[in-house]
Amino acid sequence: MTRHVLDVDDLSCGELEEVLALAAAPAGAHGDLLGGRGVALVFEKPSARTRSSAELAVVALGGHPVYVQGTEVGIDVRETAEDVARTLACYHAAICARVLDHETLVRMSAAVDAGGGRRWPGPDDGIGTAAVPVVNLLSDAAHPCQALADLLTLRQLLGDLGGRTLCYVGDANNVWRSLAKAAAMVGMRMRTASPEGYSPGPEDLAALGRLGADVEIGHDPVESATGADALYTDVWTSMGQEEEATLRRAAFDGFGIDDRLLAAAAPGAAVLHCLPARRGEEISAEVLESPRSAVWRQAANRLHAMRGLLGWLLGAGGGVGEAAS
């Protein structure tokens, strides 16, 4: 059966740590995997960190990756999320998409999915297949590829993370809720601080509940990030949320990531940051650029957990194999 990855929690807890150990592994670790084959990356939103990375893994897996624009296919527009799945399952060992909708990506999972592992006639009658991989290279519901560089950047700094207590401070987003339901998986304490009215809501909590989650949701920063391990926040205005700047900015007010807050965590405590960065917003520019951030290497990582979620879900993992060959 083919695997998809839509949010991190589409993996179990014991397949999550296969995945970070294939992505703290060296790259040559994983040798040929892809052998000459395709990785559609399809982009209705832009990126530098996910583009970058994601092209780079398909690389380090011997594969070649194929950049396609939202609108080189025009989802819902020129051709449905079905068919635009369906065709580039014909050519690509898997297909990573960063969208507008997350109801786009379940789609085109199911798509795939319907057609069963045919295979579709070629001139060695084995070209392409139906059954092929989706992952989520972000959408509005979920960041997955974002939290398993998170919790590799953690480890890294921390070791063991069971029991580890991690502040996030700002929206309760889509960067948040795959952060939030990663941080669950491996033991971590989630402490999450918000204004009102952008705290996680009863979906995103009785996930967490379902996962067995130690959160605690606050609405004073200060607090949440007392003796913290780590400290992470995001922009206050995502992507598409530009006509909200001005409402969100006052209602962020003090919600950044500064000198203040991290005195209040435990002493060398960690700073991430997903990225792009508004430097005097969500995170004071000293802070950022301070010993104690771990941005870059956050962004480093981002390659790395690429390279281990495909080279898991291409290999036995994922279920595709030899199938996909």
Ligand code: CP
Contents of the next structure:
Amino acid sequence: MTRHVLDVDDLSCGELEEVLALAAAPAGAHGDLLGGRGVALVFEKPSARTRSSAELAVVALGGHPVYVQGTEVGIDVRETAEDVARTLACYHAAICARVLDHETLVRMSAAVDAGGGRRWPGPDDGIGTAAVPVVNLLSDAAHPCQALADLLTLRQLLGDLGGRTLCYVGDANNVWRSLAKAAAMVGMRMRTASPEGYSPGPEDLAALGRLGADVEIGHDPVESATGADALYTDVWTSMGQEEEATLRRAAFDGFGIDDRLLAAAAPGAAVLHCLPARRGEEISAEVLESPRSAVWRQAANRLHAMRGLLGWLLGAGGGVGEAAS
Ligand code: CP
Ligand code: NVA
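Having gone through the form predicted on its own, I am curious about the other one (the form predicted together with phosphoric acid mono(formamide)ester); can you provide its structure?
Below is the entire complex, every chain and molecule, led by the chain shown above.
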């Protein structure tokens, strides 16, 4: 069955390790996996890191990235998400999409699964379309490609992550959700400090429980950061929440990573941020620019992580073509 990655736990723990191993392999190790085939990169929201890293990952695998603006295809405006997905599946080896609503990814993956399962439609077959992998490039719910790069980064900095402590300060949002799952999958402890009303919900805690996560949820950033091996944060106002910015700025006041939090963390603790950052809000300029900051390493690792994920999905792990046999 063709595999989709809408969040990091669509992979098993073993598969996650396979993806990370491919991500850590030299860029040329994948050969010409795609042989010139296309990969659609659909964006309903802006991006600096994700678009460039995905485009170059496709090129590194021998493929042809096609950037598709959300406003151009008009998902559920010009035509349905299902029709967009089935159309793109006629041309592309995979569909990667950054969407406003996570449900759009669920519908797109269901549509290509229902499309007949043929890798490429034959000339006399006008009904089915190909079942191709759908990859989440960020939704309101999850950011798995970021979490893969974060694991690569943490391993480079800390070595074996089992039993290490990651402290996330801020909004329990899309980035947090994938990161928390990824941390659980490699045996990291995770502490989260959020203001009241912005903590993980019961569904998140249940999902983490199923992964055997070691999680602590709190509301005191210093307490959560104390002794942590790495500190992580993300913006207080995510894309699509701009109307709440003033409210959120007030609610999250005191939940930024600054010298005080860094002093509470373990000696030499690393600071991570998915970027883009708002200096003076969720992270101080001093910490972001300090030698403890790993944010540019994280940004660089987005390319390696994406190459590893697409290499796995379209190569050994993705089940592409199985349905056709
Ligand atoms: N971290 C991240 O996904 O960055 P972009 O929104 O710039 O792609
Ligand atoms: N939580 C942020 C992440 C950006 C990469 C957002 O969704 O805007």
